[in-house]
Structures are given as structure tokens and as C-alpha cells.
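Take a look at this single chain, the form predicted alone, given in C-alpha cells.
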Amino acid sequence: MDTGPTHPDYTLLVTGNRGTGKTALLNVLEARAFERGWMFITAAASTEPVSARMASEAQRCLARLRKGRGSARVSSVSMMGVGVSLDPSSQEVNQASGLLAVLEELGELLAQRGGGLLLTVDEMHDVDRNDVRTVASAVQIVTRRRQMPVAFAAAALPLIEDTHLADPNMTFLQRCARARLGLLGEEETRAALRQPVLDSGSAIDDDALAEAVALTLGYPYMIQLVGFHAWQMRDDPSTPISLTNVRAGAAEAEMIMVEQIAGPTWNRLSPMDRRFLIEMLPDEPDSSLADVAARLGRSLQYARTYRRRLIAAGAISTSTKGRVRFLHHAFRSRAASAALEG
């Protein structure tokens, strides 16, 4: 934001599995934009085109500035559930030209006032591809070609690499800077669990902290859940978090992970993706890819294809060469439930 449109990170694509902090990072970017007096517009995949809603909210920002209502600093303009319904097939050209025109006018006005605009899009992988092209085309012209203070940040699951980013017409999106979010290391996990407790004037026992680090496996959302529920499990808020608190909190967190992270991921998988995960269940802590292929009755090359798909989906990871493991035990629990259901 200090450097301006010439900075490579002025257009940014954040990727990561569910629960790794993509939306949280977008929220931080929006807060930083607000703090410096920028406007920001935020969108996510919905039944209405992102480009049409973005143009509509940009018009509102223009109207606010034209009326002289203070500086460029305004409160959050949310596009969730706001906008007009348009038929993408018949309105694509109008959407593209309309969005470009309003962003150009808004960008020019903000540049004159020393301000800027941040556009954020969450769940980009679920946005219609033509809609993504419309937004990308407008931002590319306004930001990269005309060097206006209009920054862009989007968040998506890694599967976007095989969908939108594989489209040869998505050159702008392919050239966006990348921020890839993943699991935290052991020391990062320890700090993420301990520091909020210390900042709140409390403490956590050493054995409790060690257990929490081991149980969360560096998964950011699991870290948040275990920390929160372990804190809540104390009978006396003035006492340190104990090992018992952590184990009880982890049990609560595990159920939430299965429902909110593993469940939605599972629902997007194909029948063979799911069968691959079920065939991993006999092994602990990881599985030989050759063993999984044999259980599937398929070739090793066939199993490698599904390994890649499941890594992109955020269900598994590689442990050592030729071996795979569940990314989090919540995925093992979901696969086990499916196996019992038949």
C-alpha cells in the first residue's frame, strides 16, 4: 500500500486448505486498508455475479465521495447478499465495461485525494469463471496498466490451480502474487497457543501446552479451537489452563473440525476420492501408496492421480516418498464414518 500499484503484491492470490486462515488474512488486509483511510469492497461467491455487485458498491463509494462526506475513509462496504441479479450470458460485456468504467472513475478520484481502494474476493474457486474473467480484466487495466490505487486480494482453495488458473485466458490471475497458507511449525504452534493466554493475563501449564501442540498438528483453525475451548473448560478463570482442560477442549474442537472442515471437503470429493481415503484407514500414521493402489485394485499410476487430487482438495498430505497421510485426523474420522455407513 505504501509503494503503490508497482509493487508485485498489489494484486494478491491467497491459497490454502479450509481452516488455514485465508479469510482471516483478508480481514486483516481490510482492517489495514481502513486504518490508512482507504475504501474497501469485499465479496464472496454467491448466486449473484461478483462483478455486478462490485460495480454497484463502487458506485456507492463514488456517490459518497462526490457528496464530500469526509475523506476517502469510510466504513466497510460489504457486498455479501447485496446487488442486482443479472444473466451472466447476456450481460457479460455490460458488466465488464460497467465495472471498468466505475473503477477507473473511482480510482482517479481516490488518487487525487491520496487515498486508495482495496477489492477482496473470498472463495474465488467457487466464483463463475466468466465472472472471474470480468473482474480480472477490469482490475488488470485499472491497476496494472493505468497504475491507479486499486489493490486486489482474493482467497481460494488450492483446487483453483486446476480450474480457474488452468484457463489460458486467466493470465492476470496467474500473474498475481501468491500467498500460500499451510500448517504451522511446532514453535509457531506453541507461540500461537501460548501468547494469547499470556496476553490475557493467564497461564497454561507446560504439559498442557505440549499436549495442545501435539493435538493440533499445526492446523491453524484447530489451534484456534483448542485454545478457545481449553480456556472455556476451566472452572476457575484465575487458574492456569491444565492438561485436563486441553484434552476436553480438544474433544470439542475435534467435533467442530469434522463438521466444519472435513465435512465440506468430503462433500466435494468424487466417489473414487472417497474410496481412496477409506482404503487409507487400516494404516497408522500413514499409508503406502502402493498398498492403497492394491486395495483399490488399481495401478500405482492411477493411485498417484488420486493422491494429487486429494492433496489439492486438502484431505491428505505426503509424509515421505511414496507415502501419504490424512492432513488432519478429522478427515480420518469422516472417512471412518463413511465406511461404517457402507
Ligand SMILES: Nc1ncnc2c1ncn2[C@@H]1O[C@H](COP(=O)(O)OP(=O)(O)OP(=O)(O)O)[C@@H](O)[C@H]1O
Given for the second form:
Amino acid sequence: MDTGPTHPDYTLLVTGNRGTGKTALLNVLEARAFERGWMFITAAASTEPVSARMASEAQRCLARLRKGRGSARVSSVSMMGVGVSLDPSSQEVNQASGLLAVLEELGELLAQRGGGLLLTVDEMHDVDRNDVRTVASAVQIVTRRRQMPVAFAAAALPLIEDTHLADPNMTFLQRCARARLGLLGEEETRAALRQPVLDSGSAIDDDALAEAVALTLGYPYMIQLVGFHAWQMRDDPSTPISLTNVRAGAAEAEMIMVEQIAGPTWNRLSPMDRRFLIEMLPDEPDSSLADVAARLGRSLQYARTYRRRLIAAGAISTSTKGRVRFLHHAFRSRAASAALEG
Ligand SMILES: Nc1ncnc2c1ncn2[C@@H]1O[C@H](COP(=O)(O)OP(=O)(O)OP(=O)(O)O)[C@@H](O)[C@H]1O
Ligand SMILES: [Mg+2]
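Okay, that one was the form predicted alone. Can I see the form predicted together with this ligand too?
What follows is the whole complex; the chain from before opens it.
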């Protein structure tokens, strides 16, 4: 935002598995934009096209700017869909030219006044491809070609690599700077668990902290959950968090991880993806790909295809060469309960 449209990160694509902090990061960017008096528009995959939402929100920004109110939070306004009975192709054309026109006008005014506009799109992998193209072509012209102060940041699951990013017509997205959110390292995990406790005027025992670091495996959402629930487990809030508190908190956290992270991921998987995960269950902590292939009664090549799909879906990771492991214990639990159900 300081450097302007020439900075490579001015158009940014954040990718990461469920619960790695993509939405949290977009929210921080929006807060920074707001602090510096920028306008911002947030959109996410939903029933209403992102391009239509952006165009109508940008109209609002324009109206505010003309009335002399510089900064505005406009994200929480819910919009009705574009309820007009045009055939889809002409509606698309209208949305494309409509969004471009309003962004150009807004960009020009903001450039004159030394402000800017941040556009954020969450859950980009679920946005319809034509809709992505409409937004991309407008931002391409306004930001990249005309160098107006309109920054763009989107967040998506890594599976977008195989969908939108694999599409040869998606050069805009392919050329966005990439921020890949992954698991935190041990030191970062320790700091993320310890610092908020200290900042709140409390403490955590050394063995409790070590256990919490080990149990979260650097998974950001799990860190948040274990920290929160271990804190809540204390009978006396003035005592430091103990090992017992951490273990009880982690049990609670894992149930939530299954429900909120592993469950939704599982629901998106195909029957063969699920069989692959179930065939990994006998091994601890990781499985050889060859064993999984044999249990499935398929070739190694076939198993490799499913390994790639499941990595993209955020269910497994490769440990060492030729071996796979569940990305988090919650995925193992989800697969185990499916195996029990038959
Ligand atoms: N940098 C951070 N600081 C504090 N908490 C964080 C941070 N990143 C993530 N979290 C915690 O992890 C949770 C999950 O983060 P977030 O919702 O941003 O993940 P996400 O990648 O958007 O997941 P999804 O793909 O499911 O939408 C947040 O609710 C928050 O509690
Ligand atoms: Mg999110």
C-alpha cells in the first residue's frame, strides 16, 4: 500500500488449507487499509456474483467519496442478487463493463486524493470461473495497466491450483504474488501459545507448553483452539495453565477440529479419495504409498494421482519420499469414524 501499484504484492493470492489463517490475514489487510484511510470492499463466494457485489459496493464508495466522506467500511452491506432476466452472456458483459467503469472512476478520484481501494475476495476457489474472469479483467486494466491505487487480495484453498489456476485464460490470477500459508514451526507455535497467555497477565507451566506445542503440530486453528480451551479448563484463573489443563483443552480442541475442519474437507472428497484415507488407518504415524496402493488393489501410479488430489484437498501431506500422513489427527479421526460406519 505504501509503494503503490508497481509493488509485486499489490495483487495477491493467499493460499492455504482450512484453518491456516487466510481469512484472518485478509481481515488484517482490511484493517490496515482502513487505518490509512483507504476504502475497502470485501466479497466471498456466495450466491451473488462477486463482480456484481463489487460493482454495487464500488458505486457506494463513489457516492461517499463525492459526499466528502473519505474512508468507509462497506463490507457488511448485504446485497440482493442481480434480479434481471437477461440471458447469462449479456449479463456477464454488462457486469464486466459496469465493474470496470466504476473502478476506473473510483480509482481516478482516489489517485487524485492520495487514497486507495483494497478489494478482497475470500473462498476464491468457489467463485464461478466466469465471475473470476470478470473481476480479473477489470483489475487487470485498472491496477496493472492504468496503475491506479486499487489493490487486490484473494484467498483460496490450495486446490485452486488444479482448477482456476490451471485455466490458460486465468493469466491475471497466475501473475498475482503468492502467499502460501502453511504450518507454523516449533518456535512460532511456542510463541503463538505463550505470548497471549503472558499478555493476559497469566502463565503456563513449561511441561504444559511443551505438550501444547506437540499436540497442535503447528496447525494455526488448532493452536487457537488448544490455547483457548486450556485457558478455560482452569478452576482457578489465577493459577498457571497446567499439563492437565492442556490435555483436557486439547481433547476439546480435537473434537472441534473434526467437526469444523476435517468434516467439511471429508464432505468434499470423492468415494475413492475416502477409501484411500481409510486404507491409511492401519499405519501410525504415516503410510507407505505402495502399501496403500496394494490395499486399494490399484497401481502405484493410480495411488499417486489420489495422493496429489488429497494433498490439494488439505487432508494429507507427504512425510518422507513415498510416504503419506494425515495432515492432522482430526482427519484420521474422521476417516476412522467413517470406517466404523462402513
Ligand atoms: N495470525 C493469527 N493470529 C491469531 N489467530 C489466528 C491467526 N491465524 C489464524 N488464527 C486463528 O485460526 C482460526 C482460523 O483462521 P482463518 O479462519 O483465518 O482460517 P482460513 O484459512 O480462512 O480457514 P478456511 O479455509 O476454513 O476459511 C481463526 O479463527 C483464528 O482463531
Ligand atoms: Mg477462511
